[in-house]
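Have a look below at one chain only, the form predicted alone, in structure tokens format.
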Amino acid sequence: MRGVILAVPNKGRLRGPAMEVLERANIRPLDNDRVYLSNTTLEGVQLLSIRAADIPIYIYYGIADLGITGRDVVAESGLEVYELADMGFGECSLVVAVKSDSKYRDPSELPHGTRVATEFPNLTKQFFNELGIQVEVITLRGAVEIAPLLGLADCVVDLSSTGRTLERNGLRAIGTILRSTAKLICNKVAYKTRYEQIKMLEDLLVRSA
């Protein structure tokens, strides 16, 4: 039986803490940190360092057992994983923004027809069709906050911690979609078919967050 492999992000606000939770469970990559896939000092455990927003798919599909990333790329994939553990940091907020000197105040004062930027347009399609309001998603890798100061969007769905960087670039936030902390995911059936191996490294790692 191949050991477990778990997923963490290679890069982003989620890799240094994420990092740090298995540095005291006493899980270090045995390779350096160009390899996607490295042994470590855990027997039986290897390290899969991919895209944040990937984790979910490579979860889903079975080729990792567990990973560790944001609740939001979990709920923007819209696949079905168990989310077995809060690891207690990565809080931010899903957050619909304006320009600072908008007229708006709710996001369900917007207009049809508002273009919105964006990283997640499955949770942002879902948010405005719930309040009954259409709206153009334009979809963004990257620099989302700097849309509407160059006239691509009407406003942008993006994540936010402090506000700073929205306040920044001039806008402010007028709704929240959903809040959001980084989660430990499981595959659904290595949680059945590993029970023993999974639920031993979920433990470590939950005391270790």
The other form holds:
Amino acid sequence: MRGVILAVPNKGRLRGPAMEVLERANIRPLDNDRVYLSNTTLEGVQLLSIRAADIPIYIYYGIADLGITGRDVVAESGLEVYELADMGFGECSLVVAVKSDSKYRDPSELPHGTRVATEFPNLTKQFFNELGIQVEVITLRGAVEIAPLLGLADCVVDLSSTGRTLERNGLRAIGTILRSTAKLICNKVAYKTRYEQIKMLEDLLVRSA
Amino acid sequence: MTTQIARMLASRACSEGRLFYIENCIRFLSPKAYSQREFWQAGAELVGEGGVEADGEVVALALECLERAGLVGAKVDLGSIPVFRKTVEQFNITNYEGLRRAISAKSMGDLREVTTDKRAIEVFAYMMEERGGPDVLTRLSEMGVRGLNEDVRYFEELFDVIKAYGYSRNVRIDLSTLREMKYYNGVVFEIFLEGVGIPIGGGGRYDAMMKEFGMDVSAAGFAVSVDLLVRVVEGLSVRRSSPLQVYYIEGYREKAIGLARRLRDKGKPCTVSRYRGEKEGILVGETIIEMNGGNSLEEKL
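For comparison with the form predicted alone, kindly provide the form predicted together with its partner chain.
Full assembly next; the chain just shown is listed first.
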């Protein structure tokens, strides 16, 4: 039987705190941090370092067994995985934001045809569908905050933890789509077929969180 | 496929039967899902029998089909829609879909968003966590969920039936198994294979859907994903036996064909042709000889 593969973000805001949890759990990669898949100081546990947004995909298909990633990217992926525990860090909200001088105070006031720039097209479409507002979703891969200023979009759907980045870019949040923290997620089949190994690692990580 | 079969049965007023299918299905996909619009399903439906024996037979048949396809050791997790419903009703939870999603995702965070009732959280957390035999139900009953006597007895019997089929080691209860399809109203199950990340199939009892279609009849069934199975079986690199070459010496063609037919009946593929000095295969003449071994096969065959 192969060991358990634990996926962690290889960069971004969750990387640091996730690696600290592993440090406290005494799980250290044996290879340098450029290696995607590395053995660790804990026998039978391998560390997979990939982008946070790809972690739900690796978990869903059972390539990785456990993973630490944000609830936001799990929800965006729409994939069914177990969310075993909250890791207690990476708190943020997915918000709808408009230019500070905009007249709109709530997402429900936005008119049909509003252009929304986001890294979360699925959650954005779903949110506005439920409001019954037809919007044009523009998917970007980063620096979403700049889109309204340059006239690419009328509003953005973006992550915000303190609101400072929004403010700096002349934006104001008018609604929250989802609150997110880092979660310990697990492949549904792995949880059933290798329960003991997974449970052991889950307990260890939750204790160290 | 199940929905279509139920509709078909109901419209033909067919109240009992055992059906199987291997069919291509087309589905509408939400943009989220990472799967194919067209996929192949193989399954079976048992219509007209409602007892615990029928449920056990469906589970056992699913496992046996997989075994015949070379996939030994598949696992089945059983859940129960009635048990889930009773628990939901007892705690007066109105957000049924939200709860179903929280439980299927084993997410305590989502569960706390659905209810703040401490006892409800304790009970549903138990349903998410615990896996095992019929005692899982007994414990749930002891935790204060009412009206489960019938379900405890049902699962005890179901495990007996499954044991009689020789599959008790493959089957467990996991009450967070709730299947996405809303038409199930009794036992539900999912089928797993170690190393395959996605359930390869599942099924359950759907009498209620038959009723929707206007027929008051019992029905249960299962389906497995053919596309997934093909992937797994190819990965196993199961060696396909090449056909056996049967050669005949002039004048013995009829005997060779007779032998080939007997071999094919036993499931052994073979070809028949005139002997031209080949070194391997079976040579049919006065006697039948396995050429590379030089043994006479007269008696063995």
